[in-house]
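A single chain, nothing else alongside it, follows as C-alpha cells in the form predicted on its own.
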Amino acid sequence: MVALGIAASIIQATKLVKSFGKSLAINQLDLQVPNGISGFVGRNGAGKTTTIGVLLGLLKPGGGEATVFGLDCWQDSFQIRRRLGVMHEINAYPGGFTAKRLLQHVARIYGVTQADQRIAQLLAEVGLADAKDKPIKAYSAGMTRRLGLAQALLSEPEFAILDEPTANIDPLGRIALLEKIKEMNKDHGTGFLISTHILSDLEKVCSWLSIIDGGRLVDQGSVTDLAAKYSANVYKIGVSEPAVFLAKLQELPIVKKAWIEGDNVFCQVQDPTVFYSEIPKIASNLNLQLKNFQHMVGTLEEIYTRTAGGT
C-alpha cells in the first residue's frame, strides 16, 4: 500500500470515535482521503454515514481528530461546508418544486452568483435540462439522484462527499451517474468521496479506496495497490505449447492449481517470488517460447471479501 502524506489528504481522521449511547459507531478510525475520486466502502451499518456526519460537523466526535482541508470538522464546520458539496443518502425534496426552482432556492442560500446560468449548465451536465420544469415528484429514482448531484455541485465546491449516490437506481442509471462524476472530475477538477456498498460502481471511477467495517478502518490505499495486495496470486502465461508447459508447471510445490484457457496457461501460486524465477527456467528447459507472463490484478470484490468479509 502506498503511504499518503497528511499534506496530500483532503480528509484526515485519527483515532476517531463516535458513540450513540452504548453503541460504538466509529471505533478508533484512521482515515486518509486524497483529492481525485475516492471510494469509502463498507457494508450497511459499518459506520460510513456516521463518519460523514462527523466530517460535515453535524455530529460531534467523542474522541480523536477529524479534519477536512486541514480544518477541524467540529470547530470549523461552517468554513468546511462553504467549500464542500454534499449528496446525502436520503434527500427529502419538496415534490411540488421543479428542479430549476429547487436549485434557485439552494443558490440563494449559498450566495451563488449568476445562478440561472450556473443552474442551466449543471442541469445540462447531469442530463436534466429537458426535465428542469417538471415537478420533482414526477422524477424517477435515477433523476432524483442526478438532481442531488447537481445540488451538491451548485456552489462549485473543491470537493464533494456523495453518500450512497447510486442506491436504488437501475443499472443503466448508475452507469450514467458515475459517468457524470468522472466528467465533473476531469472537466472541473472536483474531487469526490463516494460512500457505497455497491463495489461494482467504484471499480469504474475510483483511484483510491478506504474500507471500513465495524467502525474501524480495515485498509486503504490506491485501488491498483490494494488489488495487487489482495489478489489471489493468479498469473497468466503465454507459451508456445501450453499443454506441455502445464504438465511441468503442475509439478511445482508452490503451484496451488493450474489450467488452460484458450492459448494461455493460468495458475494460482503460494510464493510469487519463487514463481517468477521458475517460469523462465521451465520454458528454457522445455525449449518453449515464453510469449507473455503477467500477474492478474484482483477486483474490488476480491479486495473487500479478503478484508471486510463481503457484504
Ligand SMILES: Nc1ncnc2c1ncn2[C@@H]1O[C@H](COP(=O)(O)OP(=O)(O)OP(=O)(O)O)[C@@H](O)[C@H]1O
The other form holds:
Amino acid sequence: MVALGIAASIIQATKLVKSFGKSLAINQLDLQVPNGISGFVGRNGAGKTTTIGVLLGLLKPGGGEATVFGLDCWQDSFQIRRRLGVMHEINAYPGGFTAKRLLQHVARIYGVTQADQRIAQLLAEVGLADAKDKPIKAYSAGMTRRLGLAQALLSEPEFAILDEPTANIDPLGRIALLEKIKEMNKDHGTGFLISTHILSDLEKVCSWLSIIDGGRLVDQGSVTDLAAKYSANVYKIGVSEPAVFLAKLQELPIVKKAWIEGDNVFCQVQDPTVFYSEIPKIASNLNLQLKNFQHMVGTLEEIYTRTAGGT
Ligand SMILES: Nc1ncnc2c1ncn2[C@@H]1O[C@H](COP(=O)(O)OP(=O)(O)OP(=O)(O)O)[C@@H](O)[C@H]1O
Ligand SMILES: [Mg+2]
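Same protein, different condition: the form predicted on its own was shown, now please give the form predicted together with the named molecule.
Next comes the full complex, this chain leading.
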C-alpha cells in the first residue's frame, strides 16, 4: 500500500467506524485521497455512500477520524461543504424545472455571483446547452447525471465528491461523462473523488484508486502501482490513427484481444516484455504518432480475490 504524506491528502480517514444499529457499514476504514482525479471503488453495499455521508458531515462516525482539507468532517462540516462540490447518489430534481431554472435556484443558495454567465458556461461544458430549456423529466439518465455534474460544480469548488456519477448510463455515455470530468480537471484544476463499482471505467481517468469492501479498505494507490500489482496485461494506447494501429496489433501472436474504445486502442497481451518492445516499432513502421501508453489495473473481482476480500 502506498502511503501519502498528510499534506498531499485532500481526504484522510483513520480507523473510521460507522454502524447502523448492529450492522457495521464502515469497519476501521483507512482512506487517503490525494488531489487530482481519484476513484472510490467497491461493489454494492461496500460502504461508499456511507463513507461519503461521513465525509460530508451528514453522518456522525462511531469511531476513528476523518478529515477533508485537513478539517474534521463532523466538527467542521459547514466549512468543508462550502468548499466542496457534491453529486449525491440519488438526485431527485423537480421534473417540471428546466436545467437552467434548477441551476439558478442552486446558484442563489450558494450565493454564486454572475450566475447566468456561469450557468451558461457550465451547461455548455457538460453538453446540455441545447437542452437547457427542456423540463428535467424529459432528460435521459446520462443527461440527468451531466446536470448533476453541472450542479456540483456551480460554486466553482476546489474539489468535488461524486457518488456514482455514471449510474444507469450505457458504456459510451459513461466514457463521455468521465471525459468531461477529466476536462474539468485539466481546464479548471478541480479535484474529484468518483465512487463507482465499475473499476474499468475509472482507471481510464483516475490517477489514484481507493478500493473498499465490507466497509474496509482493500487496497489503495496510484493507478500505475495498482496496475503493476494486479496486472491483467491489458494496455491502453493513444495513437494518431487507432484503426490502422489496431489492424497491425491484431496480427501479433502475443496479442490475445484488441479493440477500440473512444479514441484509444486497448489490448490484452500474453507477454508484456515483447509487447513493450513491439509497440514503438509498429507505430514508427506505420508512421503513426504514439501519444500515450497505459498499463490497466485488473478487474475488481480479481483484486478482491487476490486480497482475500472476495468472500
Ligand atoms: N441508513 C441505513 N440504515 C441501515 N443500513 C444502512 C444504511 N445505509 C447503508 N446501510 C448499510 O450499510 C452498508 C453499506 O451501504 P452503502 O450504501 O454505504 O454502500 P455502497 O458501497 O454505497 O453501495 P452501492 O454501490 O449499492 O451504492 C450496506 O450493508 C447497507 O445496507
Ligand atoms: Mg452507494
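Quick caveat: nothing in here was measured; it's all calculated off a predicted structure. Residue numbers count along the first chain shown, from 1. By rigid core we mean the largest C-alpha set that fits within 1.5 Å across both forms.
Residue 17 shows a C-alpha shift below 2 Å between these two forms [criterion: core-superposed Cα displacement of 2 Å]. The Cα shift for residue 280 between these two forms, taken after rigid core superposition, is 2 angstroms or larger. Put the two forms on the same core and the Cα of residue 214 is off by less than 2 Å between these two forms. Its Cα shifted by 20.7 Å, residue 259 is compared between these two forms on a rigid core fit.
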